[in-house]
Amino acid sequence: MARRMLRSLILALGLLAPLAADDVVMVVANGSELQEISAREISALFTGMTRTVGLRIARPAVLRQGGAHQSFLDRYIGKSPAQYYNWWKRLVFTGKADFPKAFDSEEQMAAFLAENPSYIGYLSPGHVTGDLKVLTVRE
């Protein structure tokens, strides 16, 4: 009996692991011409190192906190929330960049992104609305 429960637990954890890999998706307005983005482009855009994706002007939209924000930072930026904020603070105060557009909730970000095709953001898959498209991320 204990072995059966252990196998069930291992199987369940194995099935849940792929779901954790998709805990955040990159999104743009349906009106945006972007279809895909590389992980390197995400890192460069969201750390202020570039203002373009491909040949298009792009602006980052970020969450101030939460699970999606943490997942995004872990996956693409490699910084803690405090390190990420301090990174941007340094860029802003040295005149090299402006803070990204920031939101308190995924709902606010989704509504903003739907109306602003030059912005790129990230959301939990459950917060993607019909006005947004999920970008394919190339590694």
Given for the second form:
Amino acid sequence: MARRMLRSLILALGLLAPLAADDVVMVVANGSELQEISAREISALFTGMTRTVGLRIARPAVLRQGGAHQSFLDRYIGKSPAQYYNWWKRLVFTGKADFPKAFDSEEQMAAFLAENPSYIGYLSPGHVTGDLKVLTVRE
Amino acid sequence: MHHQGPSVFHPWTRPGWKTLVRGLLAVFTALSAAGGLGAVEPSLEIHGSLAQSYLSSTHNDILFPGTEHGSFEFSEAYLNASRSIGEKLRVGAQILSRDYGPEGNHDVQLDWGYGDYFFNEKLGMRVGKIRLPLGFYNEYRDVDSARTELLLPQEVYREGLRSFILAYTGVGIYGKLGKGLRAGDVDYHLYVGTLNIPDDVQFVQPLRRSHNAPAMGLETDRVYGGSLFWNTGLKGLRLGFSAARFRGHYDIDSPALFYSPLHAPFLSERGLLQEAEPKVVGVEYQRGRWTLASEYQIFQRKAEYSADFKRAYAQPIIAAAERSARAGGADAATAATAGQAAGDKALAGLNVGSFAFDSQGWYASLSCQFDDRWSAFLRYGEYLAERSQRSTPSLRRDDYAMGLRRDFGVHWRAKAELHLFDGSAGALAVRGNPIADSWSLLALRVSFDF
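Take the protein just shown as the form predicted alone and give its structure as the form predicted in complex with the partner chain.
Below is the whole assembly, all chains and molecules, this chain first.
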């Protein structure tokens, strides 16, 4: 009985604890006027709940998989990759939005962002190239 | 801990899917090119889904006739295409083929289709056929991948009313207010238009039966309403309020009606009017893998004869009574009184045929996504077909529901859920059997989307 209660307690604490997240940075092209973004704006933009950051129209770019993608979802979205995909389906299947631009690798994402200043993406710090700048994230 | 998640986001763009949708893509690309609007980023999105369900109930039928013996007559297929034209304009449409008991029978129809212009964060406009925002989930009630449950809570999202409240055809404005405030922001959506109600919608069936009018359809005069969803400052918590007001009239087109004095006047325009006014308030809290949701709905419906019809119906009865009184020697005033009394009596009898429902329902649900494959939910709901008669078993239903969902990759999923009911509001009698007050429903579904 005590063991079962302990197991339940550990499970409950595990659910409430902040999820572990590796480093991931928000990036845009050097040509973008954007310098900073809030965590709430990131969440809203990448879940299709807003189309602007500040007063500018912005578009999200996402990775399909990998550590940076998982860290990004853990830190800013609070959904698993499958939950995140299903979230977007509800927007797409009601005509409210298109799926975000998606990439298989961080290299592809970095190359795309460098040439498209209206997009915001995320990368692990090691993949930030000279064409990109890291946004300051306000919590 | 990291894991390599499944490859997600528009996998349809892979060669296999391109082959499948090549024809549609060519058509839409040609159309958009013809528009010459200079798309910033030409992109056509095409997606679709398929779902097949099986329902098996004990003692009573539920949702539609035949479920007590098990029924596969619950299937849906959707195909949609959308395209962004520039940064602010989007156009799209979805076609639907659906079978739901006696409704649908896989006729292909436009599910939604509209143009959406985004002025700024506070204001956007949509024109066309648009999903109606009622409660948190009505707009995407058919997106099977969006929820753990197979059936949405029938206390608020009754399948029998789906065709009635699914979408409006008209103009809507939407936007987000209060963006950046610590207290959160509010998404609003206001609209006015009409509803396209199929002739086979179950909503009309009781009136059809009571009036022996199989060809009776419901035409919309207008519908308007709106929704406010407050995304609070507490991450994952949102509150919602939505309401709609509908007014329409029944349209009867059947020569057989001439045989009945009661039914003949329906042939006059707008003889029988229908009003409906659903309102929903709700709260949803999503944290990590858990989602807690509760909504409450009041749905007032009233069908009544129009004043013009009442006058036309009573006039010959009043005249006959006056003639009879005069023939008996009554003076003009007495004859008029007798005529009015006869008219009132006739109209009182006629009003028996009017329908007024004031129903309410609420539910509370808890769902958990254990991992990317398994999720489950528990839910309790209470529905009162008539709010004032809480203790009448035939007008009340308690639904204890539980279910499991299993995903196979990101495109396929299977669901199974069990409902235990107390009370029989909304239940349908199985031929030859009385309606039972304690019964159950097993529902299974397999669905696919791309």
